[in-house]
Structures are given as structure tokens and as C-alpha cells.
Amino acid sequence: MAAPGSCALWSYCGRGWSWAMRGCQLLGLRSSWPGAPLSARLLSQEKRATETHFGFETVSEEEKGGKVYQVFESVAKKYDVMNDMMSLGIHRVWKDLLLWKMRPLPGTQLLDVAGGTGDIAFRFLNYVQSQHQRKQKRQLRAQQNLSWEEIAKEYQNEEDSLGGSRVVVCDINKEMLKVGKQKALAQGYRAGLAWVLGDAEELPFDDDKFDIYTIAFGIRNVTHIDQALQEAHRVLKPGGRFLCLEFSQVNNPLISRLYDLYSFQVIPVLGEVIAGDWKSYQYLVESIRKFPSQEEFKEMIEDAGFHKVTYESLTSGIVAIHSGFKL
């Protein structure tokens, strides 16, 4: 995570990725923790010494952070391949459904937490660009007196291709961010995209900065989920939305037994064969089982200050979308 008193930012500009420490002002990044606004929630600098879980293993809360970091550092390079193998490609549909639920408009400011490989960010950029292009076409049809040169200029205005939308990908793991930036370059994503090294429990952003906060398959790895939810609420603007895509407890007994068999017997083997890492994928499976139930998580979201919290089951209850509004 970024050290207190500083923040790390990667953004694409000019000829390549730039990196800066301290004094970050882009998109409401806190310039320094000691001088942060009084309205900003100052989280405790001392780690609580209580115990928590790392999968089915009991560890100290301080130890869990390091262990989770090592897991994602280990799996980063094979993360996308393993997601396809573990879900038979269905994770792509789940993420598409998250964007459908979001339905962002041109001008939306999105914060995607624990989104290091860029899956949600790239979908967001595609979506808002498509929306903006449709808006442009409608405007052009209404202005029949424009010349061909003026029409071409409108379509070639790359700076405005997103209608003012921006997405910040925030992840605690440098390796995950590295993979995401490489994918962005390879796939041609440049405008409206920034990468920030940061902790979900201590986000390096000022209050009321984003329209939407998303976290996909990441919140179960946070040590203090309640703090991460409070931070999500803090950085959202009034009226902003929280959207979480996460595994859920399967209520159907038959599907539950099949899912358990696949999770505990197949996924770790795939991790060993494809990524050479049995233990990391064993943890990822166990972390799903230790995540709170749908109702318990809904209550946690409400306790963080969100209103109109909803739960939407996907694919026989294996995954779900939780959402809420900041009033």
C-alpha cells in the first residue's frame, strides 16, 4: 500500500506511463495525510492485534495483509488465464452484468478498487465511449447544415471521446497494477484512465470525489471489510453508487455440493498446473467460504451509511451484485 503521507499514481500521457510520489492532486488524491482535510476520515495508524482468518487458517490481522499481498503477487501474471479456467469464462459475463447494472453516463467519474488487471475499467471505457458516440450522432443529425469537415472533426476529437468520463483503478498490489497497465497499452486504452497504488481501507482520495465505486471479487480479501465500506462511502459524492461483485453462499444443496467439489478438488489443481501455485488458489477458494452471508454483507453495507441496498443473485447464487446509494 502507499505509505502514509504519500500516494503513488500511474497515468498515461504523451509517450508513456508516468509515475509520481507526493503532492498528487489529480482526481482528488490526498496531497498529504498530515494535512488532509478535517472532513477526511483519519483511520488508525496502529494495526489491531486481534486474530482473523486467512482462508481456513487463523492469523493475526497484521499478518493477513502480507499473506494476501503475496497471493496476488504470485498469481498476477496468470490471473486472467486462471479466471477463465476456474469459471469456464463466465466471469466475463458477470463483469458485463456489473456494467449493465451500473449503466454509466458520459461524464461519470469511476473508482474501481482492487481492479488491478483492468477488467472493469476497460468495460467502463468501452461503455461510456459507445454512449458518447451515440450522443454525438444524435447531435449531428440535428445539425444538418454542418460540412463534412466539421463532422469529421467532431468524430476525431479524441480528447472528448469519453464525454468527460474518467476511471481510476486503485489496487494495493504493484504486480496486479503492472499487468493492468500492460493490458491497457496492448489494447490501446489511453484517455480517461489512471492507476493508483492504494489500500481499500485507507483510500488516498479526498471526500466526495467519485460518482461510482466498484469492487469486483476483491472485498473478501480485505482484512477490515467494515473500514473498506466506510472508505467507499467517504469518497463517493452525494448520490453516488456503490457496486460490489462478489461470490455468495449457494443455497441450493445440489449446486452447493457440486460447487464445493469443483472448488476444493479442481481449482487448486488448475492453479498448480497452470500457474505453478497450489496454495494461492487454495486460499482463494477458502476465502469465498469465509465471506459473510448475503444478509450479513447487506447489513455491513447499510452500517457504512449506504441506503437502498439491494442484492442481486447471478448464476444460481454463485455470485451476486450488492449495490447501494450515498444520500
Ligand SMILES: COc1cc(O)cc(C/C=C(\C)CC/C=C(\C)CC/C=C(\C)CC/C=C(\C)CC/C=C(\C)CC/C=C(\C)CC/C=C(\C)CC/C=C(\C)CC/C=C(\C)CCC=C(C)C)c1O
The other form holds:
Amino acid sequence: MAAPGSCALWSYCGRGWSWAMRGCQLLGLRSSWPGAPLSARLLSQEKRATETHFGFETVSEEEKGGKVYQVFESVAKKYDVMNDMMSLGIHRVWKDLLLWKMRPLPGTQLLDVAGGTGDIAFRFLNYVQSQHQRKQKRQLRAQQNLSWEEIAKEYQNEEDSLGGSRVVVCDINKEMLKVGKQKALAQGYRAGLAWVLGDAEELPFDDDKFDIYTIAFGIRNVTHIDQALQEAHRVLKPGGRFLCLEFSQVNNPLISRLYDLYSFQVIPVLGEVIAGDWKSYQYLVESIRKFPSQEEFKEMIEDAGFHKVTYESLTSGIVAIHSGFKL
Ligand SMILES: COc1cc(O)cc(C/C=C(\C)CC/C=C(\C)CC/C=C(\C)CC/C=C(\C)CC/C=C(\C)CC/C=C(\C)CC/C=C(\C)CC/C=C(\C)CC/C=C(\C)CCC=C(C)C)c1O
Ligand SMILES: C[S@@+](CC[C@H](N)C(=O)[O-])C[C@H]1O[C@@H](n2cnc3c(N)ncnc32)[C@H](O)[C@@H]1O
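Having displayed the form predicted alone, please output the structure of the form predicted together with the named molecule.
What follows is the whole complex; the chain from before opens it.
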């Protein structure tokens, strides 16, 4: 089982200088301070020279992580309500579809990266629990002459009720994880669930550890997507599956026009009215436009070493689910 939050935090800190630099970056500090070793300073200068985008803004790669951190730190408390309001609940259907595509088997070890407030993890736990209960009922019905104690025992073990399945939610943002943990507590999710603070680009997990890796609406925010994909490949067991739910490209010109209108004219206004945060929601719609198309992203997944890569566009391509296997 993966280490819970505190242990993961420990291992996160114990990975030497590159981890320390990463930590500084997250805290908005510069890795070029005079006390840093020369190699670290040179690396940092080299990195600073490379530019990337934060929405439609051009920023250095070093800056991007901190800016993304601020966005999710700012929206964390209103994140769930915003999603329901902005999408009229449609994001729930997309997330359900991801689970139906996944169809986890008993005993599945899932890693949900950029898991935020736990939507995918909770759906996974519901799914595996209902599958297990159905199986248990079938077995109990088939067995004659069981005592009531034997029947009660079958239902009492909380860990067992998941059939050995587990999910680790990993996210870089403390505030998002905090909201997720509070939700889990309030909704009664406890067994088979761990929360880990970590970066998709440098996952704090051993090689070949998980059966399934999911990332929902997360990869768009990562600075080096290729690095995150390689990490996904590394932590999956051979035979393991990568699943990504992300905004994609709308191909119908009429829908695309309406979609643009809604995205740019309505979403930032909702962001301001509900969350008091226009900028974060402007970043959301801009970052969607910067993300590669279905076909381009498929190629990136293949480049990371995944096989049998496929995708399915949902709601006219507003989002897509990409799937690939580590063979
Ligand atoms: C800071 O970063 C973030 C913050 C977050 O809170 C979330 C995320 C990550 C995102 C998720 C977890 C998913 C949930 C969030 C969203 C779906 C928000 C993003 C939304 C869009 C990019 C736009 C597309 C939205 C939808 C398809 C949802 C359904 C919405 C509608 C049908 C719109 C209905 C609204 C009205 C009628 C209000 C009036 C609108 C206008 C005056 C503007 C003109 C618009 C229209 C006439 C209709 C809009 C049409 C479309 C959106 C296309 C319809 C497509 C089809 C029918 C196929 C995060 O990173
Ligand atoms: C739009 S939220 C998605 C949350 C959740 N998966 C969902 O579907 O509702 C994006 C999440 O990605 C996380 N994130 C951004 N960059 C990350 C990185 N490099 N590593 C891990 N998580 C990251 C953010 O902190 C945020 O919680």
C-alpha cells in the first residue's frame, strides 16, 4: 500500500537536491540563490531560459509551476461548486464515463494523479465496493446453512468490502488535498484511500507499482507533459493502464463558435461571481485552447512508451478520454 500523506511528504523531501529545488519552486523561491551548488545554478539558469505558456501568457518554465499552484490554491474551496455551475453537472457524467471505461477488477491498485478533491477516487471506491457487494451476495446466496454470525462477519470488515482494491490520490496542491480529505471524511470514505502530496513530473512512488493510472483535468496544467507521461509509464505495472480525461478539440464549427462564446464570455464571469476569481477561470479557458488535439496527445502518449493508445471524444470533443497500456 502506498505511503499515506505524511510518509509521502517525507520521501518527497528526502530525494536530494533536485527535490529541494522543486520545493523552492513550489514555494516561489529561486533555486539560483548563492548557496546553491554551481551545477544546480547552471541547471536553473538553463531552465529559466526555456519559455512555456500559462494560458495565453508566455512565462518561463520555472514560473509556470508556481502560477498553477496559486490558481488551485485560490479556487480550492469553491472548486466543486464551480464545476457543477459551469458545466451544469456535465463534468459528473464525464467522470462516470471514465470509471465505466476503466472497469476496475477486484484488487485494482489505482493511482489518481492531480486527483484534487477526490472525485475520481470516490467514484472508484463506489464502483469497486458495489462490484464486491454484488459478488459477495451471490456467494452468500449460493452457500446454504450459514449462521447469522458468519453472514454478519462477511459484511463487517470495511477493508474487505473493497475486495483488496486501493486508490492513492496524488496532487501537488495542499489546499486541494485538504478539501478532498474533508470531503472524504464527510462522505464516509476511509478504507482503501490514501492522500499523497506529489508532483506528476516526479512521482514519489516506486516503479511498477500500480495497475491503473488516471489523470482527470490535470495534465493540461503540468509544465512538462512528456515528463509526466514518462512518470505514468514508470509507476505502472507491466500490463497496467493509463487513462486521461482532459479537455480537447471541438471539431464542429457551429458548436465550436458557441463553445468559444460560452468559454470566454461566461466562464470568467461565473468565476468572479461565485469564486471571486476571474483570473483563475480565464486561465482555465485559455489553458484548454493551448492543449494539444486528440491526435497530437495520442502521439505524445505513444512517445512515452504506451501501446494500443486510443481515445474517445465526448460531447463533440469538448473532452476526450485517452487510454494506453504499458506492455
Ligand atoms: C482553474 O482551473 C479549473 C477550475 C475548475 O473549477 C475546474 C477545472 C477543470 C474542469 C473540470 C473539472 C470540468 C468541469 C468544468 C467545466 C466543464 C467548465 C469548463 C467549461 C467549458 C470550457 C465550456 C463547456 C461547458 C459545457 C459543455 C458544459 C455545459 C454548458 C452549457 C450547455 C452552457 C449553457 C449555458 C447557458 C445557456 C448560459 C448562457 C450562455 C451564453 C449567453 C453564451 C453562449 C453559449 C451558448 C449559446 C451555449 C454554450 C454552448 C456550448 C458550451 C457548447 C455546447 C456543446 C454541445 C451541445 C455538444 C479547472 O481546470
Ligand atoms: C482541474 S483540477 C482536477 C482535479 C480532479 N482530478 C478532478 O477531476 O476534479 C487540476 C489539479 O491538478 C493539480 N496539479 C497541477 N499541476 C500538477 C502537478 N505537476 N502534479 C500534480 N498535480 C498537479 C492541481 O493542483 C489540481 O488539483
